[in-house]
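For reference, the chain that follows is the form predicted alone, supplied as C-alpha cells.
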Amino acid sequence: MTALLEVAGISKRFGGVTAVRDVSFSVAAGQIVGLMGANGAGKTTLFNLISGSFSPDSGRVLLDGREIQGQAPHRICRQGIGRTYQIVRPFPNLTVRENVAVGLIFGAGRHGRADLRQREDEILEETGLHSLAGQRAAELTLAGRKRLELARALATSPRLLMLDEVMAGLTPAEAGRALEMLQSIHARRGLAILVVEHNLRAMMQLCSRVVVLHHGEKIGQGTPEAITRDPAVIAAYLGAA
C-alpha cells in the first residue's frame, strides 16, 4: 500500500537525552496504526515530531511523499493531519458547539457560513455530543472532554488522525464506548489514524499494525498478533522475565 504517513529514520534529543532514535514507520491511507510502548519510551514525542510541536534532530516527515518535518503545526493541521492531547485542551469558556467550530474555521476544510452549523452538527453527532452542544466545555466530565477534543481533531478535516491516549482515565465501559465510536468514525470517513493507547484490548481490536518503541527505539513491528508473541515486545513492554 502507498504511504500516506511515512517517517524515515527519525530521531530527537534534549540535552545529553535521546528520546527518539532513528524511528521508522509508515501509515497507508485508510490503516490504523498503533504505537505502544512504556512510560517514556518516547510516544508523544514521536506525535510532537510528526504534528510540528519538535522539529527533529536528524530524518524526514512525509504526507503523501512530501516531506512536513519542521514547519509549524498550523501548517500541518492544514495540510491534513489532526491530532488530539494526553492532556484535553478544550476552550473551557467555550460551548461544546463553539469548540467544534473553532477547529472546523482553523482546519484544512473551508466551509462558508452555510454549512458550517450542518457539519458542527455531523461531527456532534458522530462523537455523541450533541445533546451538550451548549454546554460550556468546562462543565464535561472526563470522558466528555475525551470526546470533545477528539470532535476538534475531526473538524480540522484530518486525512490522518493522530489519537494519543483518547482512552486514558476512563471506566471500563466508557472506554468500550469510546472503542465503538472510533470504530464507528473509521468505518464512516476511511480515516488513516495513528493511535497510542495503553489499552492492550483496544489496541488488539482497532489496530492493523503496531509498532513497539523502547527508550526512544523501535523494538518490533507487525500485527497485534504477532507483536504480543515478539520476545522482545514481551521483555521490554509487557515486563517478562
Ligand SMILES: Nc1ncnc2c1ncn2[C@@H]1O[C@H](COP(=O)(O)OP(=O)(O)O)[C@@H](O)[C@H]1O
Given for the second form:
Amino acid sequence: MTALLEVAGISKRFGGVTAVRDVSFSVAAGQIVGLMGANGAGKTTLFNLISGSFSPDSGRVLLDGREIQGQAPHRICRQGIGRTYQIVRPFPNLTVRENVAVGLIFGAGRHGRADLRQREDEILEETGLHSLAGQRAAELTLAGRKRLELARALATSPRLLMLDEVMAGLTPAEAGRALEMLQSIHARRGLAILVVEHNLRAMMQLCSRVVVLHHGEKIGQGTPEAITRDPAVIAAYLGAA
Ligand SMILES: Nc1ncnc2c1ncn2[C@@H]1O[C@H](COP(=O)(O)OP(=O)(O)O)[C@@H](O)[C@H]1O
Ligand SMILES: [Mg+2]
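Moving from the form predicted alone to the form predicted in complex with the named molecule:
Now the complete complex, all chains and molecules, led by this one.
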C-alpha cells in the first residue's frame, strides 16, 4: 500500500551545516508519528522541507506516491498537508474567527460562503476557542495562540497535520488539555499527524511510531517503548550512556 507521506533520502545544507542528512521515513493514512531529537537536530527543517518552505538539496517527498518536493507551500497545503509553526504566526490584527476563515479559504477544502460560518464554528469548538472568537489574535495568551495555530492548520482540511512543538511553554495542565484535544481531533477526523514535541509523556501517549533525529540524521525508529530502550537513542538524545 502507498504511504500517505513518504520522505526518501532527503538532505538540506545551510552553508557548512548539514541540517538534514539522507533522512527517510513514511507516515500511513491516519497514523500518528512522532519526530524526536534535541534542539538543532533538524526537526523544523524537515517540516520546512515537507511543507515546501525549503527545497531539498537531494531526496524526494511523496504524497500519495506523487512527488511534491520543491513545490510552493500553498500548493502543498492545498494537496492536504497542514502545519503549525514553532514560532506561532497568526495574523495579529485579525480576530480568532477571521484567522480560522483565512485557513478555510486558502486550504484544501472547498467551502461555499454559506457553510464557511459553520465550518469556522466547528473548528473553534474543536480547539476550545469558541468563547474567544471575537478577540484579536494579538490579545491571546501563549496557550491561546498555540490553539489558534492548531485551528488555522485544521482549517486547511489536512490529511496530514504537522505539529511543531504546540505544547512548548504550556503549563502541565494546559499541556494535558492540548493532549486530550489532539487525541479527540485525531479520533474524530482520522487524519495522519506528524508531531514534534519535547514532552515525552505526550509523545508516548500520542504516537504509534517515533522517528529519532540526531545532528540531522535518523538514528532510530520504532514504537515509543522500543525507542526509549534503544541504546543509540539513549546515548544521543536522552544523554545517558
Ligand atoms: N534558515 C536557516 N538558515 C541557516 N541555518 C539553519 C536554518 N534553519 C535551520 N538551520 C540550522 O539547521 C540545524 C537544524 O535546525 P532545526 O531544524 O531548527 O532543528 P530543530 O527544529 O530540531 O531544533 C541547526 O544547526 C540550525 O542552526
Ligand atoms: Mg524546531
